[in-house]
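Encoded as structure tokens, the following chain is the form predicted on its own, with no partner shown.
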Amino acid sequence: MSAVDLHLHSNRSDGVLAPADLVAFVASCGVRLFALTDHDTVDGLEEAAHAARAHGTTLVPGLELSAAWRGRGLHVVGLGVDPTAAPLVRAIEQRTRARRERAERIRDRLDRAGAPGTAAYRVVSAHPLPTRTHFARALVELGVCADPGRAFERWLGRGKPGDVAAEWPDLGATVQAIVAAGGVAVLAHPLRYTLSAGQRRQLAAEFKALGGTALEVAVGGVAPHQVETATGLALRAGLEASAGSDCHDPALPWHRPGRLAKLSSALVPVWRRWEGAHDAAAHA
């Protein structure tokens, strides 16, 4: 087990637990330097800070911005950025517009296709951050499938009534709110991606080129060959490393908090920034 995890999700956009309990969670699991990381908002994080503070645990405040590299969808972890700077601000209000304008064709898909897709966004609408888990929970309440992941099969997954992509601000643009914002970049999760090694390479010398700083290479549920690969990328691309469990459910254990493969010491840890300030904070 790791006690650092860097990406973490709550209620404040497609998680289950509320910040607060989400950090009891994570504290639980041993974990005692983490960021929470919502999809595209800041909204948890006042809340999670207060947690952090209650369980002797340090907060990294980050979050999750969806960016788009070549036609493609991806995303880029913020660590260490500041909620209120005015460039993170607007890139939140942007991908906020996104996401509700998606979430409507989302609704008018799936009514097309024959699922109760107004209904659903009924439910979905009620959430400021609407998004494709929540259509997957939305079928789940409706009785349309047994479970979210049947409803991704379905309805929502690749190449499904619901797989409606949304127009994602660049990846420069992206990493630039990030810094801009105070913060660090890391590529999220660069082995979930469709793309041949030849463009994972390209991206990360790319990601490296516009800003970025790390690359994840530990992240929950991947198999050790994954890790070796994802090592070799950041290597290769000069970028330091981070490591999160993407937890969005206590529930499934392959994303538990800290559950993470250990880092190859050829690799520089991205969160060596954050340490001090956490062995600081267990002194005080």
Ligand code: AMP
Contents of the next structure:
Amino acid sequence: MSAVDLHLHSNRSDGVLAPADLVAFVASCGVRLFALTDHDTVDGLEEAAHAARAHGTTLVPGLELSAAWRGRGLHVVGLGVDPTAAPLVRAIEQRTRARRERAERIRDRLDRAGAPGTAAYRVVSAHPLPTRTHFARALVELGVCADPGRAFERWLGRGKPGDVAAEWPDLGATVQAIVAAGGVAVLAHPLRYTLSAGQRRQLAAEFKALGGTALEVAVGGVAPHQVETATGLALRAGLEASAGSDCHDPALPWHRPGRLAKLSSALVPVWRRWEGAHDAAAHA
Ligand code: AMP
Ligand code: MN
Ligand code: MN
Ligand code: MN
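Next up, the form predicted together with this ligand in place of the form predicted on its own?
To see the whole picture, the full complex is given below, headed by that same chain.
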């Protein structure tokens, strides 16, 4: 089986490559079935679909929606969505507004904390969908931090001045928007949230009860024991498994597209529904 990667970002959100360039890069990594999953937007899908046809690869139309659960931010990947479905379009509009408002609050909080928030915001606000990644890159460009990782450590990561909570719609509404658009909801990188093991199990069970289908088990850059933990979490909740690198930048080798742990045979791969489409396209 050729490599699969169901979590990738283009520059329509906080990735660095344009959608067509991302598709070319993903194909060069040997990936034949992939999803573009930009944060809170489907704007890159048309360009990506065009490029996927040119490369003989199969694109699963997707996105990564920001959501709230028990006062925390979570990410839910929607796969196989109709990007024109009205409930999804509304879900995206809500988040676009929330992101723009939050960017202003991040600007003010950074200014008050002694970082050049206003100068960073001038660059960040040019993007239709501002993320903390854009602030991190702007702080690097302004010479405040050596690299984006340090910008998160010092200014934007958990508990830092630029870690501003946004008013994301709740998990149930998020899953519903994806399902109403004909897609399947996948809980993204379940081990990246600061939760106890018990809370994580509650999250997985609740996600399933709300209509979620799968959980990301093979995630870019994670250790084997984390894959095992996520495998147990998926099996216990009766969720299928997804695999995605979460690649934002080809310069970061630990998120190389398609380079992911093999799933336990006990798991049901969420991508089985699109493999036929790939074979049909390949043999047409
Ligand atoms: P936002 O959705 O605006 O809160 O931004 C979250 C994005 O920031 C994530 O999707 C990651 O791409 C990026 N991010 C979060 N934490 C880090 C970190 N410690 N280092 C680098 N990037 C990060
Ligand atoms: Mn991101
Ligand atoms: Mn994410
Ligand atoms: Mn992501």
